[in-house]
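As a starting point, one isolated chain is supplied in structure tokens, in the form predicted on its own.
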Amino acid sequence: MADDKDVLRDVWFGRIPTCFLLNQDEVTEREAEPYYLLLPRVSYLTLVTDKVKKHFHKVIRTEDAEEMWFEYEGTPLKWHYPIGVLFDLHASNTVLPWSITVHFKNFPDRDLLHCPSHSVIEAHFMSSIKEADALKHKSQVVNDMQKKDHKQLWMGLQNDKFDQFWAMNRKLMEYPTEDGGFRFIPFRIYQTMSDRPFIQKQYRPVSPEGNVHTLGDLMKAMYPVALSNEGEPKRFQVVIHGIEPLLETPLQWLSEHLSHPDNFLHICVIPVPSD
């Protein structure tokens, strides 16, 4: 892969200043102070909030504390989506710090998956990596790895170790030069306006005629509504990691450099903010 290590580093170390507030309906023994954290965009809420749980457990009775879950302006936040995706999808036009409400009861079973332990997050993360490699290399790379290699990917994410993670993830980003890219690009397109969780289909980085596919080509094929016609006012932003990449950017480059640690390119389509 192209050695644009600074881009990989910037993506990995992206942070969102966040204020966690206890839901007002929770019964507390004394007033609950808010808790502030810089959340890593590439991680998962339930992986980085042990300190939040500990902080609020001090003020609520143990018997009242059920499974912790999070909500932003009435929307339960899906822990199995990367933090950056949740922010871009629901809060990208909010004033920072991002204000998240913490709950310890009335878990919304219909909206959220339960997450009783870090091993559940690890299983979800590894299944995403395997799914991505099935698309990219027919699973050949991930199947050639040993169990300790899989563990190194997970520990790199869990402990926020960029070098440890990328020493192994590099292998998942390689491809034969003559192929011009991966077999298919692992991507998911999210929109707030849809009941569908996301769009995910097979899409190649290069056309049968040998033309390089771009982000604009992908959007035109998968979600043309996101693009404005010439002369029309722009209605939507196409956002990856909080930025709007140029629509002319080659998909293969984006997949190598702006994928999340789960090896998927997570793309959010959000309405242009009205002034």
The other form holds:
Amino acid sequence: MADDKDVLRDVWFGRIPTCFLLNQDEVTEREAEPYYLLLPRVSYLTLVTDKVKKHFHKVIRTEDAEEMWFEYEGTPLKWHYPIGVLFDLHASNTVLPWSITVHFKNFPDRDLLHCPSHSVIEAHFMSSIKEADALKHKSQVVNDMQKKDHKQLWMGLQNDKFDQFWAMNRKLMEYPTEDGGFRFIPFRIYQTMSDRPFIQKQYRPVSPEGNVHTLGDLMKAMYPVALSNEGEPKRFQVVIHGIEPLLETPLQWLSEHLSHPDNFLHICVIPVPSD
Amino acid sequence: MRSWKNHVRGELQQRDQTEKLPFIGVFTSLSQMEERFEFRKTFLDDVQSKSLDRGGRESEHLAEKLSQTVSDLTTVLYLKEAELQYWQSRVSHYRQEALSLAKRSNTLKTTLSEFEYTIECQSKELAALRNEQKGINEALALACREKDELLQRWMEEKREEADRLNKYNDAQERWQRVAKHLKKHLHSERKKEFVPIVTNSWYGEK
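Right, the form predicted on its own is done; let's see the coordinates for the form predicted together with its partner chain.
After this comes the whole thing, all chains and molecules, with the earlier chain placed first.
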């Protein structure tokens, strides 16, 4: 674990350069300038866009400003998915900076959850951590933590403090050596070409025969279409944090090192770009 | 180092080379300039609206900044304390583990020396038994030789005995034939002697 701290750092400090543009239909008192921001891949849109809101509030009338929401090329962006997942899923082959359109009207209730305050994000984040720990340790670790420990995890993410977050999160990544890994791997597989939000099932890091499960094994079991047969051209990319790990990478190691702060391994399956 | 791990490391660096590093400089400068602009704008507004309150506002701003710094430092301190506690608990855990391992090692060493001693004793016993077996084998070979000799002698004697018996039987047979012949001869002689006795008495009376 300690040897791979550089991987944890690279994952935590991943950034996406973004340009926020106000939707042209919004009524403004004067022309809105775009707003540029480096977004942390592991954070949530509504957690890091207070400055964006402040910037555009200057040019729109207070009575016209409803809840802010984001859209990319016609797709409303779900704030409760990590930013990196949204980018990999919808815009991984776009020209940088990533252009996101900002709306203050016509909130798409059918597609997005409301996010009136940061406490809603905190509730969602802590609920994901608890769900992940239920899969990994039957909730034993997260239940043994105190309220201040939970707060430390949240504050670490909110204030982008790597050390503060990992001082506590390392407890969630421990497991008995004799078990060879977690009880189940918390993962979610996202796909662009389906109405289903994501695939999430119980999957162990080690087979009953004692063989280590790899990313390839997981994809074969959960979403075999994503893998191309020998001799066939590759149709899909399996992307985590903007990279394509080798399919022989052990799932347990990926879960420990490439999980998001919510402790889930978010895997995006996207079509190979046709250049 | 395993290749899949190197691959992840390389890919993450490559990702940052494309997504992060070319933009970080300009985005940071822009953000700093915006902050400075905002601050100056606020400051200018303040100066224009309430020039008398300026000193008070500046000190308020300073106090706010100081309070933020204190809060940040407290958070860092809290974090370091938590980290220190964690590492202390790890050290104590490893110390306990080292102690228990040392104990196990001592026990294993004692057991090993006991086994070595047992092996030495058994080797000696084995050597003694091998010597004894060698002596017994030699005695067995001698006894076998003696048995063969005795058997030969016994066979010789038996042959001689059989020869003797055969000679005796031959002699017996011959004797019986002679006795038979003599008996026959005796009979015929006796018959001859009986007839003249009668005649002689006849002749005597005459």
